[in-house]
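Below, in structure tokens: the form predicted on its own, a single chain.
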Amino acid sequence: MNTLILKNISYGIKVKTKKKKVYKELFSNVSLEVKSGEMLAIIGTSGSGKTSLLNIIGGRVASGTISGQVLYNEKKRDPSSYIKQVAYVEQDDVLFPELTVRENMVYSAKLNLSNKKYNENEIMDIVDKYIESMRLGRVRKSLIGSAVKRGVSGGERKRTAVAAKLIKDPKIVLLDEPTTGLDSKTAESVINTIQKFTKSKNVITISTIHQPSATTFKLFDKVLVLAPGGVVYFGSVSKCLNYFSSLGFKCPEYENPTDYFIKLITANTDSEQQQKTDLERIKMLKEHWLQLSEDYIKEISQNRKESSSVNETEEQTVEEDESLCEQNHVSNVEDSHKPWFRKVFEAGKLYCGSIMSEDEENMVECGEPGNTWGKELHILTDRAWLRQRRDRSLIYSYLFISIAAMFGLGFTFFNPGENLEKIQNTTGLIFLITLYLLFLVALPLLLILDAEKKLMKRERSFKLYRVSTFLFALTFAILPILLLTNFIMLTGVYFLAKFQPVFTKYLIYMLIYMSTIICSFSFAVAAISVFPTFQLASVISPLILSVFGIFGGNLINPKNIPPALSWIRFISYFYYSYTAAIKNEFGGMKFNCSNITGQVCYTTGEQVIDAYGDDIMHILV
């Protein structure tokens, strides 16, 4: 029998006002006890702190101030072991629309269940058992779908999300608004399925829920009614109506109890007098329950003394912009002033601890994920490629852009001319190719990588894999598409624009620009990693790339750049790519100046290279 106890939990955050930041307490003195096989519903008004309380229980709060005790089996929670026993189903589920119900569950199982303990067949058997227990057998081969492409129903999607988290056989199940967006009948079906799992597996289930139907509400064993600032009731669902009736608040015969409770703890702002009356009622309800809860806490404490030795008191206070709670995650809190990975991802490891500071010595390492590094990479790469095969929009987009650029550039420079005309046209074309491989490779990736970053943050919050394996898998899934589609463009332009028909020249040309593509991909990954938001990355990245282009060697001769700015070109991969391509194309080239009079004429390609201010390290071509 497992038991989860909260004693006098209070939580507050700092809120920005016009002049300064002020402390706002979301709730205080929350006490409850839930045992194995019980389902607890948390209901309350918007902004009362329902999700925050759920995050505290799951150890997922990343800013604010917490005080009180959270005890699991009458002991202080151990971060490294507690996280493994908790399944957290978020309101916005992490399901891949291009994968089937079974495929989503299989990949979740492979990441959650260590390959050191389970082989492939055992994992598949576990997945099939959960598919049947969640009544998903009929749609196991159906795509999850999205707003664009139709897939399973809302109820089936929600049951899939729940099943994917339950696969690791947790002892505590936390659900954030699992019935949001579902009709009454479907919501009841989802909660009924969760109730059967709770009873059969003897787990603790806690769920925030928004105004469930009366039938759905009765499926829960206990309820916590959370008003702004504190609790007005915690206890059995069957006794809640009698409790409020004893205070003079009897629920009308045909009204949904949860709707009535929400009315009791909501202040009507239509008139000042009505608002004052409602606030006094809410204050009275909180004060009355606080008195009762003090007796309840004494009873719990007495029971603990009788059944076990003295336990340590857990009290956490963490100031803003510091991670806190036993298990630290950043999945629900974005820090607009610091890079998203600054405190959580340190050398690809996940850190836990009651307080996490910037001093690494104060961090408690949570340990490596269950799978080996190679197995993780295999799972993530396989999943990434399957998603790419199902949703080919990225492949088709880059293929279309590459073919359009091939014909556009190739036929524009189809007639390169002779002597000075050829020099002007060829250098201009090389500049445009290099510019294309900066902007039209890096910038479109930002939106894609931003979505992948959010996915990684959420999955990493459950310690499913290392950062390094995700990065390699992402590279293996996207980079080949960039290289292959642009190979078509580069090859077409090379021959249409009549570059030197020498195999070694073509080979070096391809190597130069393949390296440029890799640099552009790396630049996009770095930009979306360093900048905290996509909007900021999409604004700053073009500015940086533009600076690279300006000092790339074509728009201004490197010999004429002021010394104070000349260093910029040496950090620009545009400069190295452009200069290398110029050397490659003009190296060994001969020009006929016999018919040219009255103007400068270069007789060799080396003279052209020197005239364009090539002063970087020698590149063998």
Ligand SMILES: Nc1ncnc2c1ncn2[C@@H]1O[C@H](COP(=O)(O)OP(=O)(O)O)[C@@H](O)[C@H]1O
Second form
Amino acid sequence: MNTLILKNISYGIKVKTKKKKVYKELFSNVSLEVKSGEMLAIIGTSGSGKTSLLNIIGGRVASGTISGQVLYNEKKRDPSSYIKQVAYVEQDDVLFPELTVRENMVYSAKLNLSNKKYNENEIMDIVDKYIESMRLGRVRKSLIGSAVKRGVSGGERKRTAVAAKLIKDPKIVLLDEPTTGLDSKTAESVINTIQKFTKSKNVITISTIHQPSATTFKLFDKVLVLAPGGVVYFGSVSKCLNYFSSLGFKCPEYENPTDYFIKLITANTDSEQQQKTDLERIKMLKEHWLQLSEDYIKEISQNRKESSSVNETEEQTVEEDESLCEQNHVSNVEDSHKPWFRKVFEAGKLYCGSIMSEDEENMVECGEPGNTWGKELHILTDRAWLRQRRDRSLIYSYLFISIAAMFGLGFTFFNPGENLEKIQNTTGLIFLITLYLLFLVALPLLLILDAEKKLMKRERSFKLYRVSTFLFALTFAILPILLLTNFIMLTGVYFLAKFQPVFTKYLIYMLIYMSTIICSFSFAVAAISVFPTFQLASVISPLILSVFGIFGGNLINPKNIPPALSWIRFISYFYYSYTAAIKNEFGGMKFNCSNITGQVCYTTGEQVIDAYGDDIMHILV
Ligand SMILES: Nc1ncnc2c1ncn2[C@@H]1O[C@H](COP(=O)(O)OP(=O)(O)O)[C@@H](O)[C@H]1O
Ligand SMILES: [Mg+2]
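With the form predicted on its own in hand, show me what the form predicted in complex with this ligand looks like.
Then the entire complex follows, led off by the chain already shown.
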């Protein structure tokens, strides 16, 4: 039997006003107790802090100030073992629309269940068992779908999301508004399925819920009614109506009880007078409950002392517990004061969020996820490839722009000309190819990488995998598409624009540009990682790439760049790529100067290279 107890939990956040940040307490003195096999509903007005409370219980709060205690099995939670026992189903679930119900479950199972403990067949058996128990058998091979592409129904999608989280065999299940957006019958069926799971697996289930029907509401054992600022009721669902009746608030016969409770804790802003009476009522309800809950907390502590005196062998633990009861631990998990570079470096670590440990900054590393590094990479690469195969928009769009660029550049430079014209045209073409491989490879990637970053952050908040494996899997899924589509473009341009027909030159040309593509990919990954928002990344990246282009060697001769700025070209991969391609193409080239009189004529390609600057010669040497 597991128990989860919250004692006098308060939570506050910093809210930005016009001038400064002010501290705002979302709720205070929240106390509750749930045992294995029980379902607790948290209801309350929007913005009262239901999700925040659920995050505190799940150890997922990243900012704000928390005070009070969360005790699991009467002890302070141990971050690494606690997190493993919690399944958290978020309001907006992450399922892959392009994968089927079963595929979504399989990847979730593989990431959640360590390959050190389960083999492939065991994992598949577990998945199939969960599909049956969540009544998803009929749609196991159907795509999840999205707004654009129709897939399974809303209820089935929600049940899949819940099943994908439950597969880790948790002891505590937290659900954030699992029925929002579903009709009342579907909502009831979702809660019914969760209730069966709670009873059969004997887990603690806590769910925030928005306007449940009376039938759905009755499926819960306990309810916590959260008004703005604090609790007005916590206890069994069956006694809830009587409690409010005893205070003079009797639920009308045909009214849905939860609708009625919400009305009781909402201040009507239509008229000032009405608002005043409503606020007074809410205040009275909170104060009344607070008085009762003080007795209730004493009761919990009392019970625990009594039970410990019966069981003398647990004396040591009890002593430890008592100290926990007495101290009122205050934790501050505000991390906005940290400099940005610390946040960037720390993003790579796995944190348990605020779990109220005594760690100085209250962010505790949770240790590594369950799978081995290699297995994790295999699962993530496999998943990334399957997603690319199902949704080919990335492949097709890169193929399209590559072929368009191939014909565009190839035919524009179809006639390279002679001597000076040839030098001008070839340098221009090499400049354009390099420019293309910077801008048109890196910039369209930003949007895709931003979505991947969000996915990674979310999945890593559940401690599913390491950053390194995700990054490698992402590279394996996207980079080959870039290399392959641009290989076609580069080959086409090479022959259409009549570059030197020497195989080694073609090979070096290809290697130079393949490296450029890898640099552009890395640049996009770095930009999305470093900049906090996509908007910022998409504004600053072209700016940086433009600077790379300006100092790249074609627009201004490196010899003429002022010394104070000349270093910039050395951090620009455009410069290396462009000058290497120039050197490759002009190397060994011969010009016929016999017909040219009265103007400068280069007889060899080396002279052309020389004219571009001293350091060009040394790049490939
Ligand atoms: N870490 C945070 N930083 C800033 N504001 C927050 C934070 N957590 C919650 N809030 C704000 O607190 C309020 C309550 O949030 P939430 O817990 O999501 O309420 P509910 O789930 O009941 O609608 C919201 O206005 C939200 O914007
Ligand atoms: Mg919420």
